[in-house]
Amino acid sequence: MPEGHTIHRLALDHGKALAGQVLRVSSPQGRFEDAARLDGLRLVRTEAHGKHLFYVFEKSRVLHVHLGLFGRYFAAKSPATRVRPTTRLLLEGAERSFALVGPTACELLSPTRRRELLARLGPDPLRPDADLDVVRAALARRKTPIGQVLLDQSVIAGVGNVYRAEALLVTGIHPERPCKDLSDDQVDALWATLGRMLQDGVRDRRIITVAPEELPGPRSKIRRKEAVYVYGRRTCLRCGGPVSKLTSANRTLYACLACQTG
């Protein structure tokens, strides 16, 4: 499933290409019946919160997209001439079009439903309105291991399996450490690390968590397993020791127990 940096990158790219324009909106697949209610409206802006993407149209109409495991966008020039029959949503601007296939959610939200959805999400490290105090309070109440809680979108929005493993490694925190036992300094460091990694992901359009001084070559040419410290690796890129594969939140969590003693 795409992590938060991908959704923020989509919001930036789609906003740059489409915001301020009257769009042609359709559902070639026919499964998004509300497409007709957006067709011919002006797109005001795009926003991201965690793994959720929002298109704000005039007349206070908001399109919500969650890619889930299989959702994907295909970009093309407008008008779109070759459209996959599985396309759930087709957004066409003056010069660019974006076709969405396989999303978990593609729906028109009322203002009330949008507020309800956002209320279920925790702060997003990539958003300027994120409140670290809310995260501190949420963690202080939990005895659950931090490795499990980092995938809970109601605590911190946008973190997925790669970023949780990498941020815990960089901050030296053991994934089975109970949240309530984390010090303020550890929580602050974890939050700052997640924010930096996610922001790098938006810029790079891919996940690179290794510090610039530790990369074996130019950032643009780094191979996938050279771009991370522990995720999907057998040995820790930082210390060379074995990487452990734990199970947390029903997902494999990669950790270096030699580096992560905090």
The other form holds:
Amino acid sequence: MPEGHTIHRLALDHGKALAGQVLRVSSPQGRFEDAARLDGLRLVRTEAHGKHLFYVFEKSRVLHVHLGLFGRYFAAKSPATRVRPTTRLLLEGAERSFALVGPTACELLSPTRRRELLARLGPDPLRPDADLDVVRAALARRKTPIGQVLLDQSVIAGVGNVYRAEALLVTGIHPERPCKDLSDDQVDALWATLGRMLQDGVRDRRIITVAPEELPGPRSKIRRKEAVYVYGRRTCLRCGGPVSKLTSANRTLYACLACQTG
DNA sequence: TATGTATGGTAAG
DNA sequence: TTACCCTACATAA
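Right, the form predicted alone is done, so what does the form predicted together with the DNA look like?
Every chain and every other molecule in the complex is listed next, the one we just looked at coming first.
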């Protein structure tokens, strides 16, 4: 589930449902002991940076959540009944409640640690403050393969394994191409493509990278493997040729070496 | 019931 | 580079 689009969608949904309210905060599972320090406080706003989700409460207390690979939220009406015992964090507002399960991180963050965390993140294509020049500079310096670098959150924040494969396919870039060898146009196209894909993901609440005119039916009914060009597929949706399964940054990287020659 | 898989990340070696 | 953490869900047995 969780690439940057998921986190930004959560920030929007949770902000809309909970911001301005005094919340009940608990940890049914018991592993988030600081829940008590947030219980009864007013939520000021929510914020997403790449794959990191922040809840800013009054008294300047900041809750940091990172879903990792398995983390997910279950939404329900308030009061929350039948909460799973694995629920690390339960946020209850007047109308809606959100139960967090399986996160990599769920913690209270000091202002200092929050700054340090954000300082480690590259520009997030979903944020208005993202600076493409910073990305350009970072890429121009490296000979690392672009496929590997796209998962490096300190270069671009929010891209995950699906968007990496799909953006490289759409831009026709070979995943093993060294960053510094990419042309300015290629870098610009990659950034624009990632931005568009992530925005669509926020809107659709899922990853659909295939162009609207290429989709076989209504956007809401598209099956997973028909929503992408190469990720998790055996054949390329664009050219019909075989999809290669490479390994990069310890993850499976899907690519169509016929389409991706750049 | 058991197994395999997943759109992520960190710390140790 | 490897080990390890986190959990739900689909599928196989």
